[in-house]
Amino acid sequence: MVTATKAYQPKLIPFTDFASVTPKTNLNDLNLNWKERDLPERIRTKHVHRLHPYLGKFVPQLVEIFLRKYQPQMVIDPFCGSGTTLVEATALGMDSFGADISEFNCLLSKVKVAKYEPNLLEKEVKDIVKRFSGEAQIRLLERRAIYTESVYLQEWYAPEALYELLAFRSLIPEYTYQDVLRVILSRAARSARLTTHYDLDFPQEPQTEPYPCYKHKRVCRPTRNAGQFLVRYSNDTVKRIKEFDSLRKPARVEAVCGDSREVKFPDCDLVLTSPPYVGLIDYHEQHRYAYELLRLLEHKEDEIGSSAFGNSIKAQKSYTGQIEQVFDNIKRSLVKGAHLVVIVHDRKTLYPEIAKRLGFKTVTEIHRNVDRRTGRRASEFFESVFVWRKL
């Protein structure tokens, strides 16, 4: 097959029809250059897709039109992160297999990806949610070591705030489906931090006196309480979890929490990710909160790409490696002609030297444009699709 690239071209119309993609679909024909008017936030977070913010999580519409295109009797994605495409594989009913390092990314993937009994789910989170306020004011009141266990925990939540976040993970082995309540927990302690409005994904330290606040375009002050977080993701998560188990088809689904350069992968015909980019995301520090509040163990060390060791050269060369590593230990288990689908910011020009060397046939390269944008970033840059084959 010849080598194709295509890039950013304005003056298509951007493709929107996502389940007219058939085998027989040509990529280069597809204009996936989406502007929030083509493709709003609301489609963009469906269902389980919003359980929990994550960044560096990529478009689903993407992943499903790979899913359609390719047909898949399984695929893997060995940086899974928060379960994009084992969520988009299990609406289509194929097959998926995910790997992660972060212990964090595992159980969001599990939880968004998992079979519940609806009336049971929806009984247990309205429980919890009934009890975890009275907790709060008496027996953790009562338990003041608890508050102490941690000094991340002390420095960027309000006591009252701690106090409920406390509470509510105290019940949370008293109920069947914990790891949803988990995620729950997890998605309020982010709200519920002593940081500004408009900067939850990066803050840098915590914020105790009113700030002027660039998303109200007011002076706000920092949050005290978690209970209406709580109160208000538990509901959510039901609602979102339900809506996707009516979607869902029969399809097998795992995600093991693993170096991807040593896990033993099964057998498949496509492979689908989004792996980290150099230098840019700390995947663990990301979640801090949900590590210090879950007591979830640290693979810091192990992960790939983390800003931590910058983008220098010697960051850049590291890094190639062990890329390298996890295509090589999945390249085991492709099957032949199987296709991989790698959706990266590859703005040093990395990933066709990566193909190369590991014997994969560059089938297509797509650019697309990525305007959208959350928080204060507002600056748009392209992401490269490189579709490989093994020969």
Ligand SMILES: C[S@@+](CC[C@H](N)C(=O)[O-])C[C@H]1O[C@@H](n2cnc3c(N)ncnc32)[C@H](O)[C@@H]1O
Second form
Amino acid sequence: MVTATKAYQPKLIPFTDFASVTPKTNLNDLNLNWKERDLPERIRTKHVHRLHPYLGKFVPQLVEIFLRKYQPQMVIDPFCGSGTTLVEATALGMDSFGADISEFNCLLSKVKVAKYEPNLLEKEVKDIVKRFSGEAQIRLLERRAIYTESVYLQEWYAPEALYELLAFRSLIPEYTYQDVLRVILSRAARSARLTTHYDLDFPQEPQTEPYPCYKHKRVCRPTRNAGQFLVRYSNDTVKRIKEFDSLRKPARVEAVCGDSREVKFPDCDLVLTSPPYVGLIDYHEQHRYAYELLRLLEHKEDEIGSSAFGNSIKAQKSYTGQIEQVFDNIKRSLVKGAHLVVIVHDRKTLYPEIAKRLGFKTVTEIHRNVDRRTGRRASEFFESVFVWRKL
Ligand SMILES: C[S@@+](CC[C@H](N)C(=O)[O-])C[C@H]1O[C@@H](n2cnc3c(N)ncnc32)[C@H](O)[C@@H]1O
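Return the structure block for the form predicted in complex with the ligand; the form predicted alone was the one displayed.
All chains and molecules follow, beginning with the one already shown.
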């Protein structure tokens, strides 16, 4: 077992020739400690990877390395989140299957990997953009329209912004590619919340007054409108989907919403996943605006590791039990010799025991330095890449 800690590879240049990876590549020879200059945000968020913000995503290039190394017939991701594994597998022409407990995350994954007729998509998006501002004016005159909406929406949006979002939403059923429009709406809704520019991930309460902005180093005002975001993200979404469409290869891909302790997975020879960690993130709450606006069903009680359950010893025990149930469920779909690549910031060192109890052989464990580049969140940390094999 090789550990690529700071002390182990301080001088090697991080590995970026992703297309050169083959089954013969020795993973332990690769320096995966990318800094911003090695793997800039623009490359990490290429094409559909940036259709919508999602906290807790893994780096697509890391996924690409493991897909090229193991060349699976079918890869599954039981915690597919925003669909990174599915997108990368599709880009390489490999079959993939993902599941996630969050309806919004599944929507995002599905929209990223769906096949579109690009001209129709462009036509529909242009059309709704043209129409929504007229509809918003009508809603402004019929102010009662918003009283039927959730308290959350009324609190977190300026009235004008809410009219625009609701106007856009009311038009969606008239189009073919409704899920794409839902994702555009959600992305605009995220940006249009009454929040500070520096706290878009987990804002605590609505910001209604001007405030000193750490990000822009001046006094900023919370946004009053959503229209500019709807237009900008509409154009950006079409561009990104078209770009992915031009490079994807034929492959089967499916994303389902469900609890991975129970989902029926197809037979596979690779599992590539980053599980939720104990007490770290609430994956439903981070997209609360989308649940409210798109009226999605929540399955919070089945979300593993949610920060709402804390990270006490009791929570850790329950978390390990639940993660084991997921891998136990997957085990029956794994062909003999299948690999499992599990990427996790294992702060409590829970995963080596999990592998043992599940009877997986540990092939290697790589420690990767993660340099936190954005936001005001904690600084760098080490994440583990566990490679296990089913005997
Ligand atoms: C670390 S994130 C995965 C992110 C993903 N690798 C990506 O790049 O977007 C973990 C995911 O596990 C999902 N999850 C939590 N509990 C689950 C469960 N019981 N079954 C399926 N998915 C679950 C969360 O909704 C979250 O999207």
